[in-house]
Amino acid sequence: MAKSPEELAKERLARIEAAINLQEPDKVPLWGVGGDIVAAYAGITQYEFCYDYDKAVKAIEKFMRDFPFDTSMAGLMGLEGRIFCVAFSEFPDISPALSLITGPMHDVLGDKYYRYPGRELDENATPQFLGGTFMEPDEYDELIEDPVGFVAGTILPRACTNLDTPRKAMATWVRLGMECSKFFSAAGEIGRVSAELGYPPFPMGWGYSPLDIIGDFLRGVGTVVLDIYRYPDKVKKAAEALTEPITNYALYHKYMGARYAMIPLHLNEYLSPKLYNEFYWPYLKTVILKLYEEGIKPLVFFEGHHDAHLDTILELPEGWGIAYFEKTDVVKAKKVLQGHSCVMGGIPMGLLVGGTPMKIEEYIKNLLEEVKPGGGFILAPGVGTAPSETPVENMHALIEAVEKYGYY
């Protein structure tokens, strides 16, 4: 007999939580994908997916129905908005709402951080996060002295054309609130559809690495790496100063029911072990530990190749959360972190896009033979966003391979 949505959701959630708790579930959990493929599969443009919430919700429902992963990552499109979270980190009712900046929100802000299809990009292009340099090196002291005030009063008016005068800013914040309301209404509809299709609620908030705030939103990635050599003490003090507002806004999600917090890393791959341990890890570690102490398990996305820094994860408490790897060898990571951290990843996006169903089945069979024993593993694509050209038959082949080889 077919399972009810409630039964299916309960089964999927138990599977995921067992892996997070370093146990062997009934079957290896398969994390979902989202991104450009969702719009392409529904036959709408990326512009429509980003700007028409009704069409986006229908596209997401179709994708979730036809590709039954254990979790659904097919959500509304938004890009990193953490600089806005920092600016409002003293307001728990506002800060979490700005974790993602959608296309309509981008239009309202007139920001220079993002490019969206149908605006700065072709209507079928992938939304892009640009970041940028909006702070001068001699302003580190102002950032250190008052990180929230400096971001809100100096950085955002520079980065957003519709915040560059007080009068424009007043109207912009009102309009942004209206757009946030529309976004959360659409998100609520996705939640309803997800429940009807048997997807479990996965209560996840957001966090960030302090040095990534500086690199992504204030100084630019390349520039902050140079700053590490030019102004090492100021970079450290700035990262330390940002730790509290980042932790505060991340913890606000707890009061909204979150039990997990997604923390995407960006600069980790660019730093040698020496620089990572001196400028990046201490402040990220502080954020992770504070969340864990408050009952929130971080899901840290270790972007790029993180092999050189694997051992630092062992400094965290056993069962602290989920180590999600993009390009790091998960077989190696599982051996290093077995019994300590839930390991997530393992599916190269190149295989999913350019492989064949037969190659995907063979790869999954061989991988699971290595990583299944002992539990504590979630199978996931190296990145959660699949391009529009991803073959549908490969998606089905992935799901079928886990069904065939994933049971314990």
Second form
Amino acid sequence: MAKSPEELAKERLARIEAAINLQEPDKVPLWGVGGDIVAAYAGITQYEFCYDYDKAVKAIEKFMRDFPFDTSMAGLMGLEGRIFCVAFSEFPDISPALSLITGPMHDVLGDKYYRYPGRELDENATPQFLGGTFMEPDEYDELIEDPVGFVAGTILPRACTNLDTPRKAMATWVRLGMECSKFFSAAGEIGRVSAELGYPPFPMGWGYSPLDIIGDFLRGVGTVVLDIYRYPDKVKKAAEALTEPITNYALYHKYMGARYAMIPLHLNEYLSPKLYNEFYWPYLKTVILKLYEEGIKPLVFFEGHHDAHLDTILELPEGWGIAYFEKTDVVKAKKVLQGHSCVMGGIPMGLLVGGTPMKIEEYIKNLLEEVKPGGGFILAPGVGTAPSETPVENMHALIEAVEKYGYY
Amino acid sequence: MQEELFNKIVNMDEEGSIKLAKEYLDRGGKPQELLEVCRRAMDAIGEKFEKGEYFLSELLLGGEIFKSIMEFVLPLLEESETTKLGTIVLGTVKDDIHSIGKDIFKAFAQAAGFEVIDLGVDVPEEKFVEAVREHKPDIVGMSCLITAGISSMKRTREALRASGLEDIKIIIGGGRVDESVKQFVGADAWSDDAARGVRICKELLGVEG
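Since we've got the form predicted on its own here, give me the form predicted in complex with its partner chain too.
Complete assembly follows, chain above in first position.
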């Protein structure tokens, strides 16, 4: 007999929580796939998916129904909005709401950070974060002195055409609030549909790494890396100054019931261990520890190759959260972190796009043999965004392979 | 002085190396020799990266130092004085607007002696085809960061084939490419780092790496 949605959700949640708590679940949890494929599978454009919430919710429902992963990563489209979270970090009710900037919000802001389909990009292109340079090197002192004031008062008017005068800004903030409310109402609808389909509630907040704020939103990714060599003391002090507002922002998610917090990293793979340990890790570590102390387990996405920095994770308390790897070899990572951190990742997106069902089955079988023992592992795509052309049979093959080889 | 300059570049002394390169020319040093030192230094940086001693940050700064020195060295050189390994037509594929990976690769490819025709980002298939017809390169380099770029690479490969440009060597690069993506796209080689990418380009042309 088929399981009721409640039973299914309970089973899935227990599976994921066991892995996070470094135990062996009944079966290896399989984290969901999302990305362009969700819209493509429903036959709508990326533009429609980004701008028409009714169509997006229907597309997400169809995807969740047909691809039963243990969590659903098919969600409404939004791009990193953390600079706005920093600007509003004195306001617990507003700051977390701006974690993601959707297409309609991008229109309201008239910002230079994002590129959306049907706007700057083709209707079938993926929305993309571009970032840029919005701060000069001689402004580091202002940033260090008053990070929130500098971001709110100087950076945002530069980065958003609709915030460039106080009068325009008044209208823009009101309009943004109205867009947020539409977004949260659609997100609520997805929550309802998820429960109906047996997906467990997984209340997830957000966090960010202080140096990534400077790279992504203030100086540009390439430029901040050069700044580290050119103005090391300033960069360090700026990352330190941003740590408090970011920690506050991350902790506000507690009031919204978050039990986990996603922290996606960007500059980690750019830096040598020496630079990572000096400019990046101490501030990120502070954010992680504060969340952990407040009962929120961070899910840190270590983008790219994190091999050189693996040992630093051991500085965190045992069971601190989830270490999600993109290109780091998860077999090696699991050996290093066994009994200390829940390890997540393992499925290269290239395999899902370019492989065959047979290759996928073989790959999953071999991988699980290595990483299953002892539990504490969540199987996930290295990067969760599957392109439009991802073969549907490959996603089914992935789910079936875990069903076949995933049980303990 | 050449050895000192080489060391300064490899050790990431941006200010010091640019200053020394200028002094070298002021004292009557040959621009051709200066170019050679910079090339050797970039090669050494790439090698250190491949060994895991250097990271992306060093590739970025290395590329920056090279560009800064070339700004005042290249105008002093006649075209005949710069040896050319081959030509690469390079671009980030359609619907992807990311450029960092492409730009790092470009700096190292130029340093290695390749002429690079940079088509920019979000480059449609037909623009690659046009550029290949015009420049007759030895290699086409396609870059992408987002996963959607994987499909664009495949379409570009097909467009080149459909236009009868079958024989051209294709290398793909970027954060999300791997062996499976290479097979899916039908490329000749792949790399997810610039240093290895340049080495592979040399190998594709049968030049000693």
